[in-house]
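One chain follows as structure tokens, the form predicted on its own.
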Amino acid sequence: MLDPTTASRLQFALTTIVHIVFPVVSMGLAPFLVYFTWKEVRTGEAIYEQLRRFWVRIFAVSFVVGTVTGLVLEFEFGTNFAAFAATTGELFGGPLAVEGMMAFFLEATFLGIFVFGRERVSDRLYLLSSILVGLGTWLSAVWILVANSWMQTPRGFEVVMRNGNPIVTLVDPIAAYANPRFPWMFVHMQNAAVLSVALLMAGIAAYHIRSARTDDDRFWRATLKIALVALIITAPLQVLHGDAYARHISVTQPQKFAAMEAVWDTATYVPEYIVAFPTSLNDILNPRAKDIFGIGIPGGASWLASGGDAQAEIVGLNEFEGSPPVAIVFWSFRLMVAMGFWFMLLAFWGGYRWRTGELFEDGLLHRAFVWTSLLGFFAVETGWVVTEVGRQPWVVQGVMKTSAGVSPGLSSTEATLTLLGFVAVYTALLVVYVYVIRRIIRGGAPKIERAQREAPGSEVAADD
């Protein structure tokens, strides 16, 4: 049997890990949704009928597996970290709250009368109806990362002695729900959900391009013009963020950096690796090994984390307490970071063959789409692998370490046999969310009955 913390923190991981896929395709989608059905009623054109009717669907069923899985994570706090629960919640659990009570309940209310009151309701309800349901997935991540900014760099409380337990009490609403995380966190985490739906529609569409389903040509060549655009637009922007916001770990978080970079000694110049192995098989398994075989660009960590100057010190692992598991963090950042760069390339890629006419002829550029379509949750996975392991030993940076977190009452035996329990139960869930959404996917693009208003000007350039 694992011990408590151990079997906790695996149990909090998977969760998260399962989870984090739903409300990422949710907050992904939710503009492309809003864009379909502003054009569909303003144009009338089957198409956007079409686009938004197919994309609502996957929206959907993510909508309430994520629901499913989230709410897992709220009881975990009280079963599996009661402890922190007990410590943290008067600061902690007001965020969560407001997003249940303000986020959820928006975007549950108006989901209803998206999906099912097209022909009950008026197109400027339906249209607001979009603009609600999306309003609500991001007001919901807005109250999730201001919860998780506060615990990566916690600001505007003190700590009290009550009945001689230690309880966080906020003093700062400002300064702790508004803390210098939040901004990053989540410009960084929407731009990447737009991305990962971007990759996903693009692969879809090339997939059904490539199959050469005639009858839903035009509608899949819309869709991949459509996400090529976004995907355009989100993944340099992603790589620029990405940039700014290590700098800031650096500044903010300087342990979990430096676990980022496996650099256990201050030191000045430090490269950037972009692959680094023990020079004996013995020290494959030993984070603190000195003899290292690596290939890194001189002095680019120290630039990365100063933002310029390639000569700045980085503190290392050996002036903390503790250190996070730094092989885990190390490869996570270097994984991210190189699907952020393919990404970008994908996408210049992809617009400089729509320039030269030849979008749709590209075999290399559909195959390379269809192998990258997952590809953007993976990127998400390992960006919250940074974040949340980077962060070790601390469950709040600084204030409180995750083995004190734990229920003190927890037993190996329950941590560890609800840990296999939740194993068993979310593998089946994913496969029944993936039997689905391949259903929907292989089922093609929706067909339309009612009768097409045509809008002079308006048509989507499907064929250009």
Second form
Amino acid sequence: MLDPTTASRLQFALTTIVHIVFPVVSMGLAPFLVYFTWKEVRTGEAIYEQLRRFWVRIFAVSFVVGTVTGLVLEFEFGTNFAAFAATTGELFGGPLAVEGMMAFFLEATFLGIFVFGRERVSDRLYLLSSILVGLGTWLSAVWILVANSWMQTPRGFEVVMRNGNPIVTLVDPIAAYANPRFPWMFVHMQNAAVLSVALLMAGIAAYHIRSARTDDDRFWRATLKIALVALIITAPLQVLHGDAYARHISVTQPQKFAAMEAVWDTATYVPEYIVAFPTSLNDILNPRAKDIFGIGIPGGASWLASGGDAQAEIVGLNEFEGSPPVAIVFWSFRLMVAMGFWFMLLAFWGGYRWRTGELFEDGLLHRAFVWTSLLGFFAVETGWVVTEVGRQPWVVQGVMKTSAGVSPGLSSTEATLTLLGFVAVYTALLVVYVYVIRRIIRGGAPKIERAQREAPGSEVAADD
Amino acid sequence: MIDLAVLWFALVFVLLGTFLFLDGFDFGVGLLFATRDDEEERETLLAAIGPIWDGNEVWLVVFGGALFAVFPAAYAGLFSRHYLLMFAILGALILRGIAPELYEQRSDDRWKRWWGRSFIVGSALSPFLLGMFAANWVLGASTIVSVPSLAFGLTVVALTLVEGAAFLGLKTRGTLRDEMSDYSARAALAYLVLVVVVIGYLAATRSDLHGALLSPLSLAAVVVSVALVAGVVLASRADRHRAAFAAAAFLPYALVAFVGNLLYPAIDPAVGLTVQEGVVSDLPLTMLTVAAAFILPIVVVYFGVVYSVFSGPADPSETY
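Requested next: the structure of the form predicted together with its partner chain (the form predicted on its own having been shown above).
Following is the full complex, with the preceding chain placed first.
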């Protein structure tokens, strides 16, 4: 039996790691779906209807799994982290409630029209539904990240006693909710979502182009081009933004930054290790074990943290009380950065091939797209690990320890039992999800039974 | 000046009631799925709720969010004390949540049989376990399983059956419609019997609740419920499906009014926490009130749009 704290933390980590995939699919697909719907309505071309229908199916399945896994998250604050919920609920609960009222309702109700209503509503209302669904997914992220960013850089509150317990009370809503971390998280997250979906799209298109089922070829070529455009926009932005974001963390959460770089002792001219391995196997989880084999750029970490000064001082982990599991943060950060650069390279490579007119001929490029299909999601996961594991041992940075947030009455048996249940249920959910999505992907482009809806242009003329 | 704490206490129960009304009929449709063997009839049932149930279930999320935001101590206390029950509820909701979507993904018999069963089981367990949770909450119970919690679980299941059958009375045609009307009338009577059993049991065993049970609001909720049940039965017999559904729609609100009234002034009776003690401070409460006052009316408009787009009998071919 695990102790309740460990079991709760594992369970919460598992829940978020699985859940995050589905909102990323929804948020990332949203702008594409709006674009496909707009083109379908505007031009009446069958290919846009096919694109819309193909990706709506994936959106709908992801939405359903995202909803049930998200509901679990909402409940877990109460079941496993009751002390956290009771103490910080005054600040933390509000954004969650508003997320449900403002964003989730919008997404879920108009999704009904968007999935089932093509024949029932006018083109305008249909297009509007696609926009409102997309807006709902993005607004959800706004409110969830408002709540999360407050945990990273908490402001605008006071700790007071109520009914004999210390609670966090809201005193300055602007400071609390217009939190300095929020814009960094939001831009990085939304761009990551679009980037991840663009990579998935490109991978699926490349897979079908490689398998050369000629009847769908036009569909997949169009898909690859659209995905590549999105990739060329989002991949470099993610790297540039990520670099600035890391500097923001070095100022606002120095402990997390030290963990990302595995700097134990405060020092200047800190190297940026690209890879690092302890020479003793016993120290494998400690990337800064004494005898280390590493490849580092001298002064690199200092240079990054300060924005150009290789001599800058980095505060080490030893200066802080407690520390996150450094190896996990260190390696997740490196994996994320490496993938970010790879996505940028892939975008440039694809863009170059497009220019030279060989986008559909370069077999190596197609293989690279296929192998990269899911890496965007993996990069998002590693990014969240850096964000969430990196702030440990705090659940609210500098205010409340994670261990203090666990439900007081929770027993080892209960916590372990539900953890095991979770592993089973979530594994089953993922297996079914992957199976269904693979079937949709393998099924290829949706067949349009009827002739084109209307002659191109007639719609526009009728509206005018 | 309106007491915002009391207003939010009422609103939390209105949100729960709306969930019980809207997703309630989805659960009922899921249960009635068990009575259908014919594939076209099954598709009709799925088509009836397909475009709307995603939105309906959000009311539970918003209920949870509102409880968390306004009464965080009660939210934390209730959810952590009923730990295993909460996870059972989540398991049931997961089954119900993914089953209808997955049912449509393949056309072979085994796949459909499997997800059909999971749809039925999830739709039966969700309201049953939520009913147990509500009973334990109101009675301040420390054990999960007890006579009133089981009886109340069944009561909520019966309620969702009334609603589901009444809803299908609107959304189906021919013999299927007649059969559904018949189910809704029978389920309404069963619901009434269960309500009487629960109230009788509480009256006999809990003298501390006598005052609340005999208060005007409780009595009004009971009288209204009896009238609504009579309405469901009579309207179903007379093939007046809109009236039957309208009567069924108000039943969950009468139920949450009754339950909320039993609870008040406590928000978590197990630890003696009252609404006034459990509520957050004025600033966040005012902000949430303003937010809800702006957003919830707009949400009602969304629902109006979606329900009017998909009004009329369900078309079994209309799955994507």
